[in-house]
Structures are given as C-alpha cells and as structure tokens.
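To begin, one chain is listed below as structure tokens, in the form predicted on its own.
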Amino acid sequence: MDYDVIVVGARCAGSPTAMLFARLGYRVLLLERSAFPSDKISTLYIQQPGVARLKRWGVLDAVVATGCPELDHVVYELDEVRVEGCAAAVDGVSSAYAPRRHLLDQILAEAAVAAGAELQERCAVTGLLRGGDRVTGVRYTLPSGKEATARAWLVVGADGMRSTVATLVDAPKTVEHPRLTCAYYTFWHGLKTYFELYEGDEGWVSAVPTNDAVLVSAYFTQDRFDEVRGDAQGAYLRSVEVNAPALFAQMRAGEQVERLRGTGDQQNFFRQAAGPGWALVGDAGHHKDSITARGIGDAFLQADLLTGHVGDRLGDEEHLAQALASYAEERDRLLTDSYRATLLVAQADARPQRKALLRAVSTSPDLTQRYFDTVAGVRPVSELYTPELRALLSPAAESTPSR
C-alpha cells in the first residue's frame, strides 16, 4: 500500500480524521478538491462538546488567536416566550465559538499536516481502486489535470453531503426525511448580539457573532424556496423584520458587508457509514438541517469515533471489519436523538409544541440549564424530560423532544 489511510475532503470532518490517524502513526494522504484558504456555506457555530474536542486536540488556541469571540450566552425567543442561558462546561470549556470557515478549515488542515498527513490540494477523486469487493485506493486528478492513483488499507469519504466517495461505493441512505427548510445568510457590521434564535410567523432568524462580523441567517419553510429565491434579498430582510424586529433595527443602522448566500438543499439522512475498506465521516455519512447548528460538532465526533474504533490495528483485516461495524453502530446511536430533534425544530407545524416546551422550561433555572445542555449536545434529550417538566407540559407537547 502507498498509504495506510486516504482521506477525501480536508475540511471539518476530513482534516481531524487525517490528523488523528496520523497521530496514531499511520501514513495518511489527505486530498482536497479546493485550496486553502477558502470559504463554504456554514452556520459556523461550534457547540461546547465540539470546542472541547478542539482543546483536546491542541488546536483551540489557534482558533482563539484568530480573534473569534467567546460565545457564552444564548437567547431563544418564540413570540412572547424567551429563554436565555448557556450550556454547561465540557472538560473545562464553557464557551462556544463561531470561526469563519476560511480560517477554521485552514487551521484544521495545518494541524493534520503537522501530525504527519500529506495534504494535496486541488485534487478531485474520480474513481476507486478495488480488490474483489474491497476498496483498496483512489483514482484522482492532479492540479495539472493528469491522473494519479494511490492505494491504502482504508479510504475515508469526508467530502460533504454530495460525497463522491459515497456515490462510488454506492452507500445507501438508511434513514431519510424530506427537506424542511431553506436558508439565506450574510454578514453585518455594527451589530451587538449573543448567539440568538428567533422564531415567528415567517420562519426563523439567527444571529451569530464571528471573527469580524455578525452572521445573520433567515430560515424559510422548504415549500417557499421558489418564491424566496426569486427575491432572496427582499425575502431575507422581510423575515428579519417580522421575526426579529429589534435585530432588524440594528441592521438598518449597520452595514451588510458580503453578498447574500443561500441554499434550498438541506437534506436529512443517514447513509451506511462503512463497508469493506471504506468509511464515511461528517456530512458524507449523515446530514441534517442546519437550523440546530450541529454539523461541525457532529463531524468532530465522527472523526473521534472512527479513529478510536480503528485504533492501532488498521492492518488487521478482521479487526478493521469489526471496527468499522462498531463505528457505524455507535455513530447512529449517538446522533439519532439530535437528528429527530432537528426534524422537529425545522417543522413549521410543530411550533405549538416548541412554544409549550419553551414556556415550561422558562419557569425553572434547572430546566433552563437542562434545555441549553440538550441544545448543545452536552446531555441527551432524555435527561431534559424530568418529572417536573412532564408535569408542566400539556399532553400534546409532552412527547416533543427539544431543539
């Protein structure tokens, strides 16, 4: 084999995976279709468990050094109901962060290279090498346009929701639900906000302070996508004005500093996570609506899970097969609750249940803390539903998971 591991995609899932495998002493090739620094569509927000992983990996200091502000206060407002708080600390980390992706992704890629991974940019995978039913490597194009091949014991697809690796291995979607929202966002100067989410008659609006500006996003129901994209800027501004008027007032006095970006392709699925000689991490294997801002943290989690299960016995075929199966099982187990909760947050017709939940949560400091812990992934959904909360909820709302 030319390498022990080939990782396709060098962003929030791929670079940590390559870094962790390299730290185990493996020869790692990391292929990236674009070049750094470069941006991509993202909510940017990293909850406390994800930040704790950055700290554990030794890269949090580099993220903080970019000037990214600490986010230690969260506001969620639905009509007249408002809850405020912050998730509990994880391994001493009490703040979330929302670094710009052109900064974060480069930091992660540099950490992978520092660990010993070989990074090749502007390289697009075009095919897989096989030995029988087992994946044994990749075929890819170099920046010059020439084709190259590389062989490895394990090929990891970390190449996003429309993963080339997932397509080439024909990884089926084991769980899938319809798209629920479309989203548009841009950056503003002159705003002072916490991490804020507002829900109103025309959808959802979020504000996230980042390195040099505040990211303001508007979410619409999926059935409005054609209407919204016909006048995206107008629909975006109207949504903020209706759903978050105080934030809109700040925007009127502020300055939009980048073009509006958006997507109507927010898929909800789990794909088969692994097979003979291959595995998927990040959005390649599991994607959900970005409204709950769990994508980056979930990518970090999967990088940890895969490398932890494989460990230092990659060359043992029997062990590798079992490790990949265990990784797939644990990935689904750990991410299913947040997937279901995200579907409910993004369903417009579940708004009465969300409002009842928020109203009940707001009556108790303990419930408020549990709520924000659940939102961030610090504790499972089951730990939110105490006897106290169940007594406060109406029968219709009692079985509704949190954000």
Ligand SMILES: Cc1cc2nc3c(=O)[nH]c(=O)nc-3n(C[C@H](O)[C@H](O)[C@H](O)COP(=O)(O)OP(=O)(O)OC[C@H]3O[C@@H](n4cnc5c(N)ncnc54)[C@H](O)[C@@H]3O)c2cc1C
Second form
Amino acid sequence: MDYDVIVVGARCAGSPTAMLFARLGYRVLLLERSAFPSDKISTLYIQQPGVARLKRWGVLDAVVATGCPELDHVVYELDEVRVEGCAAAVDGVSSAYAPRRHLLDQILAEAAVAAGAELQERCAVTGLLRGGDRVTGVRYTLPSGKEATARAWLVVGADGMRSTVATLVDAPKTVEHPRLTCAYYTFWHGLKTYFELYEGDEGWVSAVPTNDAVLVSAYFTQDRFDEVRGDAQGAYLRSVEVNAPALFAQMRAGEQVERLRGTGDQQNFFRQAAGPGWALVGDAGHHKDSITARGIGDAFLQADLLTGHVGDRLGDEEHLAQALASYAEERDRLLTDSYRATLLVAQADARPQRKALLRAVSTSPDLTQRYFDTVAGVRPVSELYTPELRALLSPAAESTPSR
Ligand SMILES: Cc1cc2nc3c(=O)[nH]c(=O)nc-3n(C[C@H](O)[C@H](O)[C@H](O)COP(=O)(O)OP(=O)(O)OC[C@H]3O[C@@H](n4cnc5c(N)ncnc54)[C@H](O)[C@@H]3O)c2cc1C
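After the form predicted on its own, can we look at the form predicted in complex with this ligand?
In what comes next, the whole complex appears, and the chain from above leads the way.
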C-alpha cells in the first residue's frame, strides 16, 4: 500500500477526516479537485457542537482570527410569533460562527497538512482500484492531465453530495425524500443584525453576520424553483420585503456587494455509509436540506465517528470491517433525528405546526432554551417535548414526517 488512507475531497468532511487519521499516525493522501482558497455554496452558519469540535481539534483560534463575529444571539420570527435566545454552551463554547468558506476550508486543509496528511490539489478521482471484493485505492488525474494511481487500506469519499466515490462503489440510498426547498443568498454591507430567521408567506429568510458582510438568504418551496430562478434577484428581494420588512429597510439603505447565488438541488438522503475498503463522510453519505444549517457540523461529527471507530487498528481487516459497520450504524443513529426535524422545518405545509410549536415555546424560558438547544443540536429533539410542551401543543404540532 502507498498510503494507509486516501481521502477524496478536502473540505468540511475530508480535511478533518484526513487530519484525525494523520494524528493517529497513518500515512494519509488527501485529494482535492479544486485548489485553495476557493469558495463553496453555503450560508456558513456553524452551530455550537461544530464549533466545539473545531476547538477540540485546535483550529478554532485560526477560524476566529479570520474576523468572523461571535454569534451568541438568535432571533426567530414566524408571522407574529418571535423567540430570542441562544443554544447552551458545548464544552465551554457558547457561540456559533459563520466564517466565509474560502477561509474555513483552507484552514481545515492546512490543519490536515500540519497533522501530516499529503494534500494534492487539482487532482480529481476518476476510478477505484479493487483487489478481490474490496476497494484498494484510487485512479486520479494530476494537474498536468496525466493519470495516476494510489493504493490504501481505506478510501474515504468526502467528495460531496454528488460523490464520485459513492457512484463508483454503487452505494445505494437507504433513505430518500423529495427536495423541499430552493435557496438564494448574497452579501450586504451596512446591515446590523444578529443571526436572524424569518418565516412567512414568501418562505424563509435569514441574516447571518460573517467576516466582512451580512449574508442574507431566502429559501422558497421547491415547487416554485422554476418560477423563482426566472427572476431570482426579484424573488429574493420580494421575499425579504414580505417576510422581514425591517431587514429589508436596512438592505435598501445598504449595499449588495456580491452576485446572488443559489441552488434548487437540496437533496434529502442517507447513502450506505461504508463497505469493504471504503467509507463515505459528509454530504457524500448523507445530505439534508440546508435550511437547518447542519451540514458542516454533521461533516465534523462524521470525521470524528469514522476515525474514532477505526482507531489505531486500520491494518487489521477483521477489525476494519467491524469498525466500518459500527461507524455506519452510529452515523444513522445520531443523524436520523435531525434529518426528520429538517424535513419538518422545510415542509411548507407544516407551517401551522411550526407556528404552534414556536408559540408554545415562547411562553416559557425553559422551553425557549430547550428549543434553541434542539435547533443547534446541543440536545436531542426528544428533550424538547416535555410534558409542559405537550400540554401546550395542539395535536397537529406533534406529528413528524414519516420516513
Ligand atoms: C445553499 C446552501 C446553504 C448551506 N448552508 C449551510 C449552513 O449555514 N451551515 C451548515 O452547517 N451547512 C450548510 N450547508 C451545507 C454544507 O455546505 C455542506 O454540508 C458541507 O459543505 C459538506 O461538506 P463536505 O466536505 O461533505 O462536501 P463539500 O463541501 O461538497 O466538499 C466536497 C469536496 O470534494 C471535492 N471533490 C468532489 N469530487 C471530487 C473528485 N472526484 N476528486 C477529488 N475531489 C473531489 C470538491 O471539489 C469539494 O471540494 C449549506 C448548503 C447549501 C447548498
């Protein structure tokens, strides 16, 4: 074997996976199709559990040093109902952050290199090597256009929602739901906001203070995607005007500093997480609508889970097979709750339920705290539904989407 582990894709899932494997003493090759610094479509928000992982890994200081502000106050308004607060601290981390992705992703890649991983940029994996019934390596193109191969005990696909590795191993989707939203966002100067969320007749709007600007996004139901993309800028502005008039007034006095970006491809699925000689982390293995801002933290969690399960016995085939199976089981167990909650948040016709929930939550400081903790992933959804909340809720608010 040329390496112990080959990781394909070097952003939120791949770089931490490569870093943690390298810290375990393994020879790690990290292949990335693009080159850093480079951007990635995202509304940037990292919830407290994700920030806590950055701290534990020793990279939070570098992220904070980029100048992204601490986000320790959240406002959520749905029609006339409003709650304000912040999730509880995780391992002493009480703030969320929303660093620009061209900064965050470079810091993560540099952390992997500092741990000993070999990063090769502008290298795209195009095929897999196989030996017997297992994956044994990758075939990839070099920046020169020439082809190369590398062999390893484990190939990790961290190559995003449209993962090449997942396609090559034919990893089936084990859970799948239709797309629910489409999203557009851009950056503004001259706005003063908290992390703010608004929901109303024109969908969802959020304001996210980042390094040098405030990111304002508008989410629409998926059935409007064709209509919205016909005039995305107009639909975006109309949505903020209707759902968040005070934010819109600030935008009129401020300045849009970048072009609008967006996507309608907000897939919802779990893929088989691992097989003989391969594993998937991040969006490659599990993707959900970005409306609940969980993708980055989920990617960090999966990096921790995979490297934790594999541990220091990568070369032991029997142990590796067991470790990959337990990684797959734990990934699904830990991420199913937030997947279901995301489907509920992203369903337009569940708005009355969300409103009933928010109204009930707004009547009690304890429930408000539990609500923000649940949204951030600091505590499980089950701990939100206390007897007090159940008593306050109409039956409709308690139903959850079926798998
Ligand atoms: C509109 C939108 C808003 C979002 N907002 C948030 C948010 O506020 N908070 C949050 O937590 N999450 C958010 N997300 C989700 C988050 O961006 C993703 O979950 C996260 O980027 C996943 O990271 P990843 O490393 O798994 O995949 P990616 O970020 O997609 O990285 C995959 C990498 O693999 C590389 N790659 C692909 N194929 C190959 C190949 N064949 N060979 C080599 N390299 C390859 C790509 O170049 C890429 O760099 C948002 C997503 C969208 C679409």
